[in-house]
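Just the one chain here, laid out as structure tokens, in the form predicted on its own.
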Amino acid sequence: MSNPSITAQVSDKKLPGDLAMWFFILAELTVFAIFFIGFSVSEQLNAEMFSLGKAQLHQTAGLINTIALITSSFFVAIALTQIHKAKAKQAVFLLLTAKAFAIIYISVKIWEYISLFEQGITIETNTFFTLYFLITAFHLMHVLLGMVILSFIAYSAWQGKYQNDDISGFESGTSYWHMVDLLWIILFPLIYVI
């Protein structure tokens, strides 16, 4: 027979943020998927030509962008739980901290991509630079996009909008932002190392 007090607390539980952000999620995530696949499948079809232009990658740029990525996430995480304890203001210092090291992944990814094209190398390059590029370049996009969501969630962090409970808006973007940070984290020994 069931606890009812234990049956309460898991019936309480729901996915943090919005239901529509986790479509979204779901989606992007599915997209990346498809990339994903498709590289492994190219891989195994040309691993000569993969091999050489993986040894021709930044290995050290790869994994400085890990661990910004990684840190970003940190501090976000933080911050939610600042925001669980109604401190706004340390939350918006906390996702300020995490814009600052996506910055720093950003400027590491512009300059592998400066490095790349001074060797002559290209997305026409060959069907590992095509991916490569791709690839890394849509998630920077959503790199980009997840600064935004951090900026407005700051914003209205800082304006006093996420108060009694209603942090949803607050949860949907950090959940966004998480999202960002486990594609690369798969992506890196995808691309970079295996």
Given for the second form:
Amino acid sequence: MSNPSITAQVSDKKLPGDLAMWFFILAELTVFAIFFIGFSVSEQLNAEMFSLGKAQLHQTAGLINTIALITSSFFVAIALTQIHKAKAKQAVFLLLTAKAFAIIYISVKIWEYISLFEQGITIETNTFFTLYFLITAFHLMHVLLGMVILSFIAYSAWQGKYQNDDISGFESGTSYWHMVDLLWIILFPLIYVI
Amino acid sequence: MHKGEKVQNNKAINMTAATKGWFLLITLSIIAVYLPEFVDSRSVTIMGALVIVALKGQQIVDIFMELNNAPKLWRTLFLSYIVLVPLIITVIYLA
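Okay, that was the form predicted on its own. Show me the form predicted in complex with its partner chain next.
And the full complex, kicking off with our chain again.
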């Protein structure tokens, strides 16, 4: 005869959000893994060029962006705890706060690009900057898509659509946003620090 | 204890865990940036920075993504990613 407490524990193991979103996240992570490994191999082949390129990047701007994205992810995580408590209005406020931090990230990233352009550095300068612009701009596109998703789930929460434990859509949106954060914590040290 | 009280307590724990996770992530990020200034060896810097990446990744996967409460296969997949990718990068840099 099965132990009821063990049965309850097993059934508690649930993947947050929709299964399709998790496959999508895995696919995105795989694409970025190829970028990261490609960048590392290129750095090994062009060590001096990459060292000079990294020296021209603004490390403090990268750190500000790291703090902005982590803080944004934190507000998204606690927005989910509010949805669990059926406090939709508080969750919307927290999502808007998360988006404000994402706007800081986007502003700093655009400032970085403009600073490099003003120095005459473009995507065609050399292999380092080709990869720098490709990888960071691709990540920036994911941040923008993430902001659209956050807006959608905030609007849906405001409309009262996440009730009666039907919060799968909200969880899918927050999981996507955390993926954006997860990618940045690998991207930042790889391109700016080491 | 009523069912409702138990749910409230679990959520309170999640909020505390998220706050601790955020603090740890910020602290580790700052340490990673200033690591090259305190460590002379590039190999040690690379290994240190990538260990920090794995630690930060675990916080995001388990706390923010809530995969510590997910089926084992999914949690293992994501934890493998944040260990394997930095490991492959380390091997490439140190080769």
